Every structure is written in C-alpha cells, then in structure tokens.
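This document opens with one chain alone, in structure tokens, the form predicted on its own.
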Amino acid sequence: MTAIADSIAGGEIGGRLWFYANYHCNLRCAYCLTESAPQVNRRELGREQIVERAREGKELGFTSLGVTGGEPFVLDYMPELIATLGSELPTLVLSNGTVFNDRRLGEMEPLAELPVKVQISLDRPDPDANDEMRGPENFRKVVEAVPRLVERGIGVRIATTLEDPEADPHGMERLCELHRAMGVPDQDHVVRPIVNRGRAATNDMGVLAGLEQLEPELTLTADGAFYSPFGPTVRGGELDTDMLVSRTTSPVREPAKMLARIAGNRPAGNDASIGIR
C-alpha cells in the first residue's frame, strides 16, 4: 500500500481524484465557479492526459474517479474517455444535460455496463425558477434527457446547487417529485449551496468556502493541481490560486504527497462541510 493509499484509507484525503476536462461550455450559469461559457478559452486537459493520470491515480490507492468542467460532453471524445475510466475505476462525470442528442445518446450506451454515473444539475422545479439561473430551454432539456439516459440503464444523479436549501421546503418536494418520476431515486439527489466563487463572487452569491470547510480531493486541471474541485475557479478573467496545490500534475504522486502534507497540517476538528459528493 501506498502513503498515498493510508492516506485515503484514513480519511485524511477524499479517495476520489478529480479532471477538469475543460473549461468552455454550450452554458452560462449564473453562479458558476469557473465564468464558463461558449466563448472562453477552452483549456482542454486532454484525454490522453486524463487517462494517463487517471491508472497513475489507481496505482496510488485512489478509489474512483471525477470529470468536470465546463461542460464535459461538449468534447466529442467524452463518452469514448469515461468509458475508459470506468473499466479502471468507478466514474462520477458532471454534465448539465443539455448536450444529450440521439448521437451523443448512443455513444453514452456502453456506460450502462460500467460503474459510471453522469450527475446533472436540476435546481428547480419550475422553468423559468430554474432557466433563471442557468439559460434558455435548460428544464426542458434536462427533463427530457434524464428518462433517455435511465431507459438506457444509464446510472444518473441529480444535483441541486441553490442560494439556500432550506429557504423552501415545497420546491424541494416537488423538485424530489420530478427527479424519482424521472427514474432517479433520493439517494442518488445531491443537494449542496452556492459557494461564494468564481461567478457567483461577482454576483454576490452564495457561502464562503475555504480550506477548512472543503474536503481534500485531489483536483488536476490544465492549470495545475488544486485542493479540491471547487478551487480552480475564475473570476474576471483570472484563475484563483488560493487552493492551487502545485503547478505540476504528472506524475499524480508529488501533486498527491503535497495535498497529503497540507491535508495533515489542518487543525484538528476542521471537519468538511461542503463537497462535490
């Protein structure tokens, strides 16, 4: 076993190693952490970097993997490339679910034989509550996707990020009510609030978050190596380093020995309260 793996196996570091696959989205959110949008700069990783770094991460003791962006399925060869992490290791990929197509569809089949799941978000119950926040036509095409990717055996989740989540119980039931209608059950319903970065700094939304209150899971981007997914964000412009762990992202084991060491150093009972579960 690994430092790496102790280090995993006693809950010092998350077990789950992160990918930004990219940064540019079909999208717009309103609090999103990283400014995406169609016009960015694209700041791709690279597939062959992400599986390359991804069996590097399971020969250290990392127990699945995470993709995010951006919008990952903008890429053409995202389907082909969580198929690949999934044979190595159980897979969560973040999608706002508005890029599924009958292509796209068809190219998403071969998951449904793998320990994959595509999280999508779904903050309201009501479109325009929840187009708001996110752009044009996202309800409808979220709604219409989710049952798609399902009948296909496709394992998905729903995460519902808001300002509040305790501000309106009702809306939470009937959102609860769409989501188990849509075939996904309340296990698989994430629920987590706007962390005050990125967009949402610029907006003036959401809680604070730092160190102490995210958990330690190691996240590579074409930036460099950060301390959890919610630390290479933007805002006007410019990359936040705050979280940044280290500038080099191969190979995974000196970016991991230092979140590792920085994990260690935290004040005992800095207990993390917010993640990307």
Second form
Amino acid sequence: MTAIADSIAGGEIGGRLWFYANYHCNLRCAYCLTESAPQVNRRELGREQIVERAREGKELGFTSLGVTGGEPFVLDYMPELIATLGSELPTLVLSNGTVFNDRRLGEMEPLAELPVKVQISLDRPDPDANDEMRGPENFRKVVEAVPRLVERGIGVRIATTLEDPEADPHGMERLCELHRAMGVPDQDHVVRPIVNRGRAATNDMGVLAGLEQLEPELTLTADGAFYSPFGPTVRGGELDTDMLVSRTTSPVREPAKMLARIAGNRPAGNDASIGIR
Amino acid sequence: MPLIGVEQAPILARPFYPDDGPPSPLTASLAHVPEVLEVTLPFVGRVLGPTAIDARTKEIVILRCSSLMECRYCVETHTAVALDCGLSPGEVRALRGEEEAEAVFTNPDDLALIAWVDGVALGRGAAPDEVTARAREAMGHPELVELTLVAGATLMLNRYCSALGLPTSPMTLARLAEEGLA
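For comparison with the form predicted on its own, would you give the structure of this protein in the form predicted together with the partner chain?
What follows is the whole complex; the chain from before opens it.
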C-alpha cells in the first residue's frame, strides 16, 4: 500500500482523481466556474496524458476517476477515452448533455459495459427557468439526451446547481419527478449550490468556497495540479491560482504527496462542510 | 511577469507571504511555481540570511556580484540592505563599481574578498590562483564554502531577477533616493 493509498483510506484526501480535459464549451452558462465558452483558451490536457496519469493514479491507490471541463464531449476522442479510463477505474464524466447526436451516442455504447457514469447538468423542471442560466434550447436537448443514454444502458447522473437549493421545494420535487421519468433514480441526482468563483463571482452569485469547505481531491489540468475540481477556475480570463498545488502533474505521486501534506495540515474535523461535490 | 498577490497565492506559497504587507517580487513571481518556491526560498533564506558569517561580509559578496552581473533589481534592493548592515555609502558605491575599491576599503581581508568575488563572478572556470590564495588566507574553509554558495546563489538570483525584469519596490527606491544612491 502506498502512502497516497493510506491517505485515501484514512479519508485525508479524496479517492477520485480528477482531470480537466479542456476548458472550451459549446455553452456559456451564467455561473460557470471556468468562464467556459466556444472561443476561450482550450487548455486541453491531452488524451495520452490523461490515460498515463490515470494509470499512475491507479497504481498509487486512487479508487476512481473524474473528467470535467469545459465540455469534455466537444472533444472527438472523449467516448473512447472514457472507455479506456472506465476499464481502469470507475469513472465519472461531467457533461452539459447537449452534444449527444446519433453518431456520438453510437460511440458511447461501449460505456454501458463499464463502471462509467455520465453526470449531466439540469437545474430546473421548466425550460425557461433552466435555460435562463444555461442558454437557449439547453432543457430540450438534455431531456432528449438523457433517456437515449439510459436506454443504451449507460449510467447517468443528474447534477442540479442552484443559487439556493432549499428555496423552491415544489420546483425540486417536479425536477425529481422529471429525472425519475427519464430513468434516473434519486440516488443518481446530485444537488449542490452555485460556487462563487469564475463567472458566478463576476455575476455575484453563489456561496464562498475555500479550502475549509472543499474536500481535497487531486485535480489535474493543463496548467497544473489543484486542490479540488472547484480550484482551477477562471475569472476575467485569468486562471485562479489560490488552490494551485503544483505545476507538476507527472509523475502523479508528486502533486499527490503535496496534496496529502496540505490536507494533513487542515485542522481536525474541518471537513467539507457545505456539501459541494 | 505578473506578480501573484496574496489573494491568489497558491497553497504551498502562502506561508512565505508576509502578514503585514505585500510580498517581495521574488516571492510573488516564484509563486507561479509553488513546488519550486517552497524549496528555493528556504535555500535562499538560509544561504543569504543570518548564519555564522556576519551580514556585512555577505552583503559585500551579494552587492558586488549583483553589480558585476548588472542586475538592477538586486543592486537596488541590496544597496538598501548593505546600508542596514553597516556598509558606508562610499563602500556601497565602491561595491557597485562607481569608485575604486582600493580607494575606499582599508581592511585587507575586505579587499581580498572583493577580488575573490570578482574572480568567481566574472571568471570562466576556477578563480585565478593568486586571488584564491589571498581569499584562503583571509577565510577558513567553512567561510570559503559558505561565501562561495552566497556568490553562487546571488548569481542565480541575478539572472532570475534580470531575466524576468522584477520591479524594485517603491519603498526601496525612495530609500535610495534619500541616501543619494538611486
């Protein structure tokens, strides 16, 4: 057992190794942490690098993988990459759910045989309210895509991101009815607050989240290794460095050791406190 | 080179940021690579900071090296430090090459040290035998080892600060103006 595996088993750092595949996206959401949009700097991590680091992470003792962006599925190689990752460790990939055309869905079919889940953002049970934050046609595309993924046997989670998750219980119940109707059970529905970083900070939205509120989860990007997937945010076009662990991302044991050292210095009991996942 | 302020300081860099003011340009630039910062600053601090060798002697080495390398940032910054360590304005000018060292320094050990720094900083390969011999008469082995590291670390910093064009702090520039050493 490696020292990193010990830190994971002891709960000092999270077991999921995250990758920011890219920063560009077909959408321009109002609360996006990374100011993602079609024309932004791609900051693409690279397919081979992700696979190499995932395998290193597995050897070190990481227990699962996560892929986020940007929108990962704007990269042509993403379905195949996720299949490769899923054959190594259980893998969660975050998506806005709007780029799953027939060809892409066909490419994703092998994921049904693997421990892979696609986490798709859906915030509101009504198109107008949902699309106000996420852009035109977002709701329609998501409610079309989710059943098509489910019917192919691909694991789907729904992620709901709200300014105040407690503010509208009736709306939340209608949203839950919707995801159940699409074949996504309650245990695969994640609700979290908007985090006040990136475009959300510019738009004065969300809750403040610092090291005390976030679980330490090693997150690798083209710009370096970060404390949490909520760390490598972008504001005003500039990458935030306040949660930067190191510029070194390979060998993975180096940033992993640094993260474990940082996490070991957190006060006892000062665990993730506002449920941001 | 954008300097990283305290709000954006990476986690491993934060302990090196002062509680009571802005970070030095050296710290705020190294913060771009926190895993390098966290080993570089302790090294620089130990080699250039307080040790068995007195601060005045170290500043002779640092200021002379910096002047020879024409590192504006290091010359300006260490002019202020040198004054604080007891070097006179005349000695500072001599170390900066504005006056002949032999016309200002009277202690033979100081002159031997300056000649040795000139040999170490400017020479290719080993310093001239005569210069090394004079330095060995003036210093013991531990002192020679440590001051060689002081010179080497200073040369590294000279290149770093010059290449990145680090800005001298306004406070230091004001001090130099007051002392007539701007």
